[in-house]
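Here you get one chain, nothing else, as structure tokens; it is the form predicted alone.
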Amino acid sequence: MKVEEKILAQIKKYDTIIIHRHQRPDPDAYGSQCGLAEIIRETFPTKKVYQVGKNVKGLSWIATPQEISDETYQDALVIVTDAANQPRVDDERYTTGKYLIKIDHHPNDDPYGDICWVDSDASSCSEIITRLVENSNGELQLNAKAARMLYAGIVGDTGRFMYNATTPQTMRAAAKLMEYDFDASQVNRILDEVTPEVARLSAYVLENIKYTPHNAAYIVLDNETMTQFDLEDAGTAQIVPLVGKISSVVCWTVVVQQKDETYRLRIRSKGPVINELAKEYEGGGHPLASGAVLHSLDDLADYLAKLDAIAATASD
């Protein structure tokens, strides 16, 4: 039995289904989680389907999470989308259901769940959810609302189809979703828009970015700087691709101080693999897009030396 068939069998089996995604969500986390929830609601109207996790104001145009009681998890199917490892799952109650399924597209370093479906070649988890529908022999039903969510997830994780995770299958999935009645151009515009605060931060980043000898770029955004621009960590997501637009940059890191005084590393690359470096700093992710943590800026020099050594391989 194919993994899609196994997942569909469990969806059919349970009357209550709760869907989680990763902390600090992006459009793909919201799109895959809430898109799957909407697909199940459309297909099985009598089932109780919930999407949970912290609400992120900037993504409320895609969907909004729901608050549920602990008792709801009793005899429930729990599905986690777009969360590579268990510490990243938003809402720790994901383990308290009756059955657990993981659906993801990151490297499978933490294969949790009773069913674990991971395709690291997929552009996004939203692409995988679209495939789940396509491979259900018509049993799972898409609607325009779900298609819009999944399309937002695909476009978000591929950087509007500019990243090399985009494949012919990705484009076919996006085209399939665009057949439904929603404004794809509007989704593209929303994902491309920035707030005035982010616009000002973008100017600051371009003015203050620093480089290692082999063109690894980096910038440190401490709490004082973020307060100056009236932004929190979530507001830095849109400036990460900005650094990569500089033609000389090989790989880069946006270092953002957190409220607990640690530093979040948003690491990206145009070619050299950086996820193994991320693992050295309590992180991980895709070969060209990862995240990690520094507990102190005292460790930044060592981290940058390693990042520079990776950047140096681009010319080998």
Given for the second form:
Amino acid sequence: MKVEEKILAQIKKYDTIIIHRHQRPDPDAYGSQCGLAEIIRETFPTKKVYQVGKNVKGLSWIATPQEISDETYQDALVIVTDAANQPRVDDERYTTGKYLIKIDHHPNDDPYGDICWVDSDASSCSEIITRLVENSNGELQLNAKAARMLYAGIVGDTGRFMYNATTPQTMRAAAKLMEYDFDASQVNRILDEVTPEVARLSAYVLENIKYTPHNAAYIVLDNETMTQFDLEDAGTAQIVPLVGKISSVVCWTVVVQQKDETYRLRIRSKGPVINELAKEYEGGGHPLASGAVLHSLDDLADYLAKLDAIAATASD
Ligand code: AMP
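The structure above corresponds to the form predicted alone; please give the structure of the form predicted in complex with ligand AMP next.
Shown next: the complete complex, the earlier chain at its head.
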């Protein structure tokens, strides 16, 4: 039996289905989670389907999470989308259901769940959810609401089809979703917009970016700077791709101080692989898009020396 069929069999079996995603969600986390929830509601109107996790105001144009009691998990099927590692799953009750399914597109460093469906070649988890529908022989139904959420997830994770995980399969999934009645160009525009605060921070970043000898770029955004721009950690999401727009940059890191005084490393690359470096610093992720942690800026010079060595391997 194919994994898609196994997942569909479990969806059919359970009356209560609870869907989780990763902490610090992005459009793909919301899109894959809430898009799947909407597909199940559309297909099986009598089932109770919930999407849980912290509410993120900036993503409320995609969907809104629900609050549910601990008792709801009794006899429930739990599906976690887009969450590579168990500590990153938003809402730790995900283990308290009857049956657990992981659906993800990150490298499968932490395979968990009774069924684990990971395709690290997929551009986004939303692309995988679209495939789940396509491979269901008409048993799962999309609607315009679900299509819009999944489209937002694909556009979000591919940087509007720019990053190299964008394949013919990605474009076919997006095309399929666009057949439904929603405003795709509005989704594209929302994903490209920045708030006035992020616009001001963007100017600061472009002015203050620093480079290692082999064009690894970096910037440190400490709590004082973020407060000055009236922004919190979530406000750095749109800063990260901005640095890559500079043609000379090979790979880069946006270093963001956290409330607990540690530093979040948001690491990206145009070619040389950076996820092994991320693993050395309590992190991980995709070959060209990873995250990690620094406990002190005293470790920054060492980290940058390693990032610079990686940048040095880039072909011209
Ligand atoms: P970010 O810069 O936080 O958007 O992260 C980029 C990618 O790295 C995402 O695919 C994350 O799932 C992954 N990632 C970020 N932080 C971590 C971490 N601490 N451990 C493992 N993977 C991470």
